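So this first bit is one chain, no partners, the form predicted on its own, shown in structure tokens.
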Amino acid sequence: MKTIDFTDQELPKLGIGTWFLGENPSTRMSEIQSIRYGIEHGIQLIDTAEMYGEGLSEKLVGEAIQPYDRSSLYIVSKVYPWNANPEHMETSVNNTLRRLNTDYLDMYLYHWRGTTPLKATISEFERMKSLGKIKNWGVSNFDTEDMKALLSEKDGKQCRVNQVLYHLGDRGIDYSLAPYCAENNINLMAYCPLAQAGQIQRGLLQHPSLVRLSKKLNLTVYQLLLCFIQERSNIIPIPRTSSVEHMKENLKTLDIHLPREIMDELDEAFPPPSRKMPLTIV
């Protein structure tokens, strides 16, 4: 099984994203069954946020994880920018913990950079750690300059993760952000690794090279997209699925290694950027 050294512990190199989950009562049981199937077959990291359905996703995750040993799971949530300050963060994290029905978060992320000075946000993250409400903290949607500003602050180097959009069709972070995070021992989490959000697929799933290579390897195009990310040393994909069948397909990628020649063909079809690109945020 492919694994990643993630904040000083070894995790399977696949997480579960939950954006939009918990919002439709008619699919709720399917979503819970999918999460539980993932847990029962080795997945530990589950990502959510107070923004997702204004807490509905956290409630869904809280229900889904109840039958399992909490210490075997790695639960991530995110705080709104306007709550990432001394006035509101503790209330936000308490509400998140209540919805998740847990005593602590393994990782708490600053969802995107807001107007609160970084120094104040960092200080509050560290206070939440001292209270035992979170074990680690990180950021989301921070570009290279944001990361440099963060790490220049007192305790800024306590940041352990940056969660960003990343998939084969959008490799903008490969030019500077990914190398910078690697140099500073900061893991990356890839959201929308299957180009799931809005129009960002841009015909990706029908690309002739992806169709040809997936057939050659006897994989689905989705599996090939996940495998591409999993071959990277410092990044974990967190695809969203509400289907047990899709979860089964995702799980199979943990035992598939792409040969070097396949990675070379993917690089040729989807070359990494040769200059700094704006960070894609959805």
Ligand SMILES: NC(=O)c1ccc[n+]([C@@H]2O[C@H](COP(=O)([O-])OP(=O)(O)OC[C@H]3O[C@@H](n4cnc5c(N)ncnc54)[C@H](OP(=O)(O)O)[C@@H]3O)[C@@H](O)[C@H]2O)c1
Second form
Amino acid sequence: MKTIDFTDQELPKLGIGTWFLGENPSTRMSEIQSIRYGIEHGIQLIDTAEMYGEGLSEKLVGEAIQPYDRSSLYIVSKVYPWNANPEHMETSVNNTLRRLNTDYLDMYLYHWRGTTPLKATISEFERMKSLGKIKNWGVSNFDTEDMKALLSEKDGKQCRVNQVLYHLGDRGIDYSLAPYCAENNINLMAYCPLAQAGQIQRGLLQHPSLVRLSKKLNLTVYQLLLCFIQERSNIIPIPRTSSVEHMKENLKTLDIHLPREIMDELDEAFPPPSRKMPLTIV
Ligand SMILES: NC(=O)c1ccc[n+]([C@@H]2O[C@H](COP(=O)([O-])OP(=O)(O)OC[C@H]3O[C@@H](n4cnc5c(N)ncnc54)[C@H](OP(=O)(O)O)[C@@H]3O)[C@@H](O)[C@H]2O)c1
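Okay, that was the form predicted on its own. Show me the form predicted together with the named molecule next.
In what comes next, the whole complex appears, and the chain from above leads the way.
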């Protein structure tokens, strides 16, 4: 199984995304089944946020993880920028923990950079750590300059993760952000690894190179997109699915290695950027 050294833990190199989950009563059961299928077949990391359905995703995750040993899971949630300050963070984290029905988060992320001075957010994250409510903290949607500003603050180097958009059709982070994070021992989480099933990049799933290579390897295009990310060091994809069948397909990628010549062909069809691109934020 492909694994990643993630904040000093070895985890399977596939997580579960949960944006939009828990919002539709008619698909709730299959969403829970899909998450549980993932957990029962080795997935440990689950990503959610107070923003997702204003807590409905966290509630769904709380229900889905209820039968399992908490210590075998790695739960990530995120705080809104306007709550990432000394006035509101403790209330936010308490609400998140209550919805998840757990007493700690493995990772708490600053969802995107707001107006609170970084040092105030950092010191509040550190306080939540000292209270045992979170094990570690990180950021999301921080570009290279944001990371530099963060790491120059006192305790800024305690940041362990940056969660950013990354898929084969959008490799902007490969220019400077990914190398900068790797140099500073910060793991990356790849969100929208399937480009939201092609919705945020029309034509990606029909790209002739992807169609040809996936046929050659007997994979779906979705699996090929995940495998591409998993072949890269220091980054874990967190696809979302509400379907057990799709979860099964996604899990299979953990045991598939792409040969070097396939990675070369993908690099040729989807070249890494040759100059700094602004970070895409969804
Ligand atoms: N930090 C941030 O700002 C941020 C922003 C966006 C997302 N995120 C996180 O990243 C996660 C993933 O991103 P995302 O949910 O936006 O999009 P995504 O994972 O790229 O795509 C999700 C879509 O792919 C489909 N899908 C999944 N597996 C499939 C398979 N094997 N075959 C066919 N279709 C498949 C899903 O449909 P089915 O349900 O039918 O399978 C769903 O429509 C989110 O859920 C969230 O946790 C974070």
